[in-house]
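This document starts with one chain, in the form predicted alone, laid out as structure tokens.
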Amino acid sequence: MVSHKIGYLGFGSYTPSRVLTNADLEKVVDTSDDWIQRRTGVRTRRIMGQDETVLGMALKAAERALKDASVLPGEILDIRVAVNTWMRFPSLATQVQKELGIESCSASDVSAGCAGFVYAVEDAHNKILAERALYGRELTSLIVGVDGLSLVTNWKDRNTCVLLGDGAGAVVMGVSKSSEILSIHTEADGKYGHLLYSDDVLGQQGKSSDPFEFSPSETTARPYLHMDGKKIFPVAVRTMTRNIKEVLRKHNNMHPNKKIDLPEIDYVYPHQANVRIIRAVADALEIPIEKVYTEGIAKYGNTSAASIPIGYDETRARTEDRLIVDVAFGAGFASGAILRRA
């Protein structure tokens, strides 16, 4: 009997070898190892070297995921890349396609802040379903979450620089005999956009009052990331808590005879933003912290769209044949959750 489950077929991740410790940051900004660990949970983070790029990280994670899934690049028919630090075109997804040597497939970037990976999985999942239902075609997708937050970090701003790191994670998704995406929920609340944003990278063309007179913009400002952590914290906790409940509700509405309740969840992969946010969400839902991934924030800091798939690769041994929830929250405020069986 042919399986019609859609799930993950393989994982892969990449983090730079360059380690930036809290002690290193003490030398460049007014902070301390004790303060950083108490307030954020971060001990170290990985930073791209001079010869590394966002594309390079995405490619390495993608190659490792393909190898893990025993899938050849030519079998990929759809690529989704969740990224917030690829500030150019063509899209990063098409450049990953080029480097992998894939002749023809759909490819696009997804920008949803730190929740980008969840959105990218949703997009790929929905495309796989649509291609099957409308055209009778089975797709295998490559989904990458990658960010080089060191590129948009003001290293004199201690409120943000202590948190951020670089990295990439990837999954291959398609017809699966065991793993399965059970439900996905995404949402956004744009009225909070001013609490977490980067500077305008484009600016305006010229300063003439004539609307048809153009000249190159002279701005050279880096698009630094800005964040109001105190105001974000309670919204992040409420939103991630709601997202987890909502993704379960969606599944249970569709499968009233196979309901899944919170105590049945074996493991949770939250976006690695801040350990205090993660603990507050776990407490709100009465989920033991032992069932929640937290190692990423300590080892890699906040790697944005990459943090959840990096976690997959780090902890796969403890999540085989388990019920999993992934949950993320980021700029926008875009957020979402995935309910799946690993």
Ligand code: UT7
Contents of the next structure:
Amino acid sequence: MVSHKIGYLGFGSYTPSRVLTNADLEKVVDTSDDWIQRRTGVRTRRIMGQDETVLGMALKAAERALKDASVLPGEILDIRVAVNTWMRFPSLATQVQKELGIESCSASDVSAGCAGFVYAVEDAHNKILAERALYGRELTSLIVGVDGLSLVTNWKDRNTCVLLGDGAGAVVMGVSKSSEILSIHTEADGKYGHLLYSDDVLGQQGKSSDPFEFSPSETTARPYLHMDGKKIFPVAVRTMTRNIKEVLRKHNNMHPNKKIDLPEIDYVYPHQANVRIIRAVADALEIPIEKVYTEGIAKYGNTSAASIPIGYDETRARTEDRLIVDVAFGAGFASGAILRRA
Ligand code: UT7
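Structure of the form predicted together with the named molecule, please, following the form predicted alone?
Full assembly next; the chain just shown is listed first.
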């Protein structure tokens, strides 16, 4: 029987080899290994070296995912790259396409803060469904989550520099015999934009009315990341908790005879921003912490759009043929969750 399930066919990740420890950061800002571990759970993070780039990380993760899925680049008809640190055009997705030697396919970037990967999966899934329904064509998609947060880190700001790291993860998605996306939920709340943002390098906020006058401010030459972590923390916990409930509710509304309840979920991949946030979400939903991916924050810090797909690659043995929830939250207070069978 021909399968109509759409799911993950393979995944891969890449993190730079250069390791930045808490002891390294003690030499740069007024902090301590003890504070960082206690308040955040971070022990080390990976930082791009001279010869590494956001494109290079995205490409390596993509190549590994394609190999894992036994899919050739030429079979990919859609590329979605979730990224917050490319900040230029043409899009990163088109450059991944070029480097993979794909002659022609659809390609675009997705900007949704640390929730970008969930949004990218949603976009790719919707496109696969639309192409099937409208044109009778089955697509295979490549989805990458990548960020080089070290590029926007202010190494003098102890509130943020201890948290961030670089990395990439990728999945190949298409018609699958076993794995299946069951439901996806995304939402955003832009009124919190001022709590987590990067500098406005083009000076759009204070733009003159003359469209030909361009004077970027010297102080915003690098778009540093700014974060009011204390205010974000409780919203992150509430929002991720709500997203998990919502993605289950959506599925159960559509499939009243195949309802899935929280205790049936085998494993959760939360975005890795702070181990205390992850624990608080697990506590709120009474999910045993053994069922939750937490190791990413200790090893890699917050890698933004890359944190969930890096987790897939790190823990693949734990999740085969399991019911999984992915959940993310970040800037713009964009957030989302995926319910899937791995
Ligand atoms: O990626 C998705 C979006 N981001 C998040 O979800 C992050 C959410 N927020 C957090 O993870 C946490 O709020 C932080 C890790 C950012 C901060 O932890 P906290 O426990 O909320 O610390 P705090 O901001 O309340 O600061 C407590 C104290 C302050 O000192 P005073 O004012 O009490 O004297 C800070 O100045 O800790 C101080 N502090 C530090 N001390 C040593 C802040 N950063 C550091 C540091 N080392 N790196």
